[in-house]
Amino acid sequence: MAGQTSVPAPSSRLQEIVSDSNRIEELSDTDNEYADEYEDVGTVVDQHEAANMAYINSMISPIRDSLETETSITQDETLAVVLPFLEGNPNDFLLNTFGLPKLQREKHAAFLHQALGDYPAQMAAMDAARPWLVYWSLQGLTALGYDISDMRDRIVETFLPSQHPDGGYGGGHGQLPHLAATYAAVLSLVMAGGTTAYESVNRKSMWHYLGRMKQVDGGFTMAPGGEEDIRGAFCALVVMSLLNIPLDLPPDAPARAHGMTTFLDKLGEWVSRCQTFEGGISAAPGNEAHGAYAFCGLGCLSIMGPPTETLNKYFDMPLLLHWLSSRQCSPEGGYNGRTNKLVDGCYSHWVGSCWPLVEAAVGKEVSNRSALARYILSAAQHKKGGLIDKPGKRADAYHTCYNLAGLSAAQHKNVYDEATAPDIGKSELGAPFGWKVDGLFEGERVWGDEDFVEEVHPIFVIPYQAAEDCRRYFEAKEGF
């Protein structure tokens, strides 16, 4: 579809919309008793579309490079697909007071409940990703405001077989442990909450497992003998912080033979080396900067200590600000993950949720929240439910979870205040419990009251209360 159609300039499309010859109400010139009502509806629809057109026109760069490349052609094709959704309402959703599609809460919830069900045989290739499917679906449901407590037993029983005897979680029974699966499993259990869920985690074997992932250069591998990258550092610290795992390395940690004593030894310096010449954060030193790795790097440092201290110490913040800002696509409003890449709804979180952490470090708000929310509501909702990468793509739990997390970050003011939770987080890796929501975003809004999603912790990406309850439980527990 994208390659077969050309997109007229926004200014010509705007003139077409406001032209009298194309007004919808002219079609209501009949004796129908509801003619006046139809005319009013048509006028409102035209006004909304005209306003959207004017906004898009104002967001398009007036400078265009005449050199065509494979990248620029693909971008133009993508824009041809996305623009009709930003300007109009091809899905025929009900509109909010700002003329944008309402959040399709019930449809998305139904999609996520289905994602928690059984899968056909052809999905066997996703077997190792089962913890992620559970996490994405549960987090999406909680963001939409749905209670998942009735699934607690089911969640616990799902992860008991995938916990490895040597510590950590694999994708399922008999699979080797992996930090990505461990991260998703622990977050799912923390969301489930309650003593049964908490006690299902073998924290002592987890401590030893994480000790084996610690590397002599400061970083973490994702699995025994696996790749060392910034995901490992972030996932490890998320698990340690929530479960209140000791900061000292276990006696059998290989890094101890090289003089290391704690999980944080050389970690800040290793994360710092992941910042590239562009300003973004890469998977490992020397690699290309990427939006998801930026979130992992910022999250890791924000667990190590207050972001005002750690981020300014280990990152070139002006350079990082420039790179993050450059990820917001214009006129789409959503984010891409790398330089010269396309807009993708998942980066609503991976890049969009970087902003609370960055803004806490620099002391001012610098992100364009309304542009992101406009993309999510207009272009990232699938007609049948679930959220997506971009129009024309299929919905999945991954994009649903992270679009909603990005929308939450746009709507709520997540701020760092060390006095937030005085009864928890005062010991090791307790910095994440200094976050709170300080009301709603007060600037330009494009969402109505019916479009709000729930508050999401900016580091853990689960409900605030779930994170605090878990940490409080393990701080009160003596030993493992």
Second form
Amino acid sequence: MAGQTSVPAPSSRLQEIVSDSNRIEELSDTDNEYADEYEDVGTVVDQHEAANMAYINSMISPIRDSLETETSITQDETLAVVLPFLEGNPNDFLLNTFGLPKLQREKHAAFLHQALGDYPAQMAAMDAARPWLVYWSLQGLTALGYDISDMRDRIVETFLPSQHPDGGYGGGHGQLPHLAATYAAVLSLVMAGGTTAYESVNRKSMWHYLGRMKQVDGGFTMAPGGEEDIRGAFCALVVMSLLNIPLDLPPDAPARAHGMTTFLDKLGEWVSRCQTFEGGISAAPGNEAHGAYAFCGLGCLSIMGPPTETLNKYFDMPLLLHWLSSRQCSPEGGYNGRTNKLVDGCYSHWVGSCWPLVEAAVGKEVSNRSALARYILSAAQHKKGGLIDKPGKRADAYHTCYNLAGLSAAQHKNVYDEATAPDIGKSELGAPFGWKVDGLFEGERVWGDEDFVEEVHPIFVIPYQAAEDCRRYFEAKEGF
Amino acid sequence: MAPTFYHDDPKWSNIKPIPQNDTARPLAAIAYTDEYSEAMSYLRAVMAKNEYSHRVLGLTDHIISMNPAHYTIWLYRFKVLSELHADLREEIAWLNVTALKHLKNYQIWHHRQTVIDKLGSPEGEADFIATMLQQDTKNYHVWSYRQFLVQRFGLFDDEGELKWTEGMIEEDVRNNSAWNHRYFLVFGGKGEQTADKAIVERELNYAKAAIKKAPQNQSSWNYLRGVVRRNKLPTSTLKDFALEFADIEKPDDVTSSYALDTLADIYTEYQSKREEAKKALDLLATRYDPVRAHYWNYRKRLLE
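Same protein, different condition: the form predicted alone was shown, now please give the form predicted together with the partner chain.
Complete assembly follows, chain above in first position.
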């Protein structure tokens, strides 16, 4: 029955891959005989291409349905765009010892420095997202190993006008406070570090603002009268944990009228309701499972307590694991955000950085880090600097930040260990300070020594040191 | 179109604009046009004195046309509409035109949601959404908004809604957003409540028919498995069906890796079938889904 309706019918491209694979086998069979001649023809490049193709062939699933729909057509188109980058080196980047493009560190840094600079008038659409531009760029630069301390004063000054008198941050002067803007602003200030940056945040009014965002069903809205989704829950807890803000709701929080007393009331249950029948996590109960919201959900629970406890308590972990591993596209190696969607470099983080959190809860390594790193190095670096969604797309600070964060999570072993930071994180929302890097990934590597990205905190997505310094500062401080 | 200014407009003469007070060298600064800059300065001024008026409504319209991603403007606009007891039908008509231009925009959908919520009627919304989805069949905001409508107006058992969703799946059986919406319609309103046997049967058959059209489609398999799990049917319910697409005794004839995955789960449940489960997982790891070899091997280790 099934056979009749679904005769596997490889596309011409797939047939091409298969025949390539035969050719490669032929080559390797006769390797000894022709070795010298092959070398003479010249080129290490050809050898790398052959190796890449052999790899792609080993990753591709032989099953393919004949039925064409919009989804399969766009998937085929995408693969046709991505494959040349996985096989060869259309950007003419220098290659690492594994035959993959090196991390274009200087180019990416130059791109991010530019992203912190001035924008033309046509970019007015980013007016409410300026804190994001700053955060993505600063985080990208620190991931690349650049020191941002010379920008400290400018960072602090940039956010002064966007702090709302009633607490929290907006996109700029006069804009209403918003949890996304607040998240990006606080992370930027924490990265800047130092007393001036820390003290520029009005933690007392922040506490009141967050209190107004807390909803009766347990979740958080993004803004006064704004949408309630899982970003709100995550952003609120990130800010509270870093700034050591009290867990008790402020007296003026509307949720208090409904018997709630703390920010965590019903929160775990609300996040739990965001897990869908597919196993992934959605923006709000009932919506479709999505990679970016999955990271928010996992991050939120990992702030509420040790992931070993909270994740297993509120999520069906086997189902989540199944969904999460399904996000890896084959043979692209990068992640998509939802079932039957296309690979996109930003999910290198949104999905890729879920893994340390999930693996802390299940105690095993289950993701394919080298396939992801291949996608990032080969297909997600823009020729002129900056990282991208997929070949053919423009670079932006967003994709640069999150491809790099994903690469970091692939290269380093982020592990949870309660004994990590003995002097901080023992009080409320201290679980994120139990993380540390326990050496490098020991599996199959595709990055050279010069392709390393710095360690990134798996929940806060800023340098470990920056997060710990900030928490330490506010733990030592009395009152607001 | 000629730029609109307020400083020489007598209707605005009583407003003292508040310019953006950025410091000397802000990061990621935008070189605003004079028009945008001035409009924002007037907005800051009217917001500071909580003015809710028709002229402010016009001002928000103006700013949205220059920057539709400005959540502050949208939130304030809704406040103005509420205070003025404005005709919300008119607002929806205006939004219809604006939304088409800015599909991937959180604000516009949230605004629409709050307006429709207040209006108390979903009339016309289904058609509007259908138009929007024609441009982007998996748009997350649009589908989430559709779920809001179902929840808000109790459309879980609405036959038209189910039919429409079926049409979307019919059009592209791999549209996961449509499958998710179907699940939401059929089971989302029920909480922990058990579903009718007949409905469960109908859903199983629906998913199976879709799988037969395209066996290597995770959307329909996830749905099928989701229905089984939610209604607490034994996993083995799907054994015969899965065997149509994968059989560990015939490792060369697998037409769906998801069937193999399903079989692995079924065999895992039985102590006596551990070896079969391992075989299925091995086939996935080495042959039919090698990119996830670590994951399949992890599942295998759990069996030991």
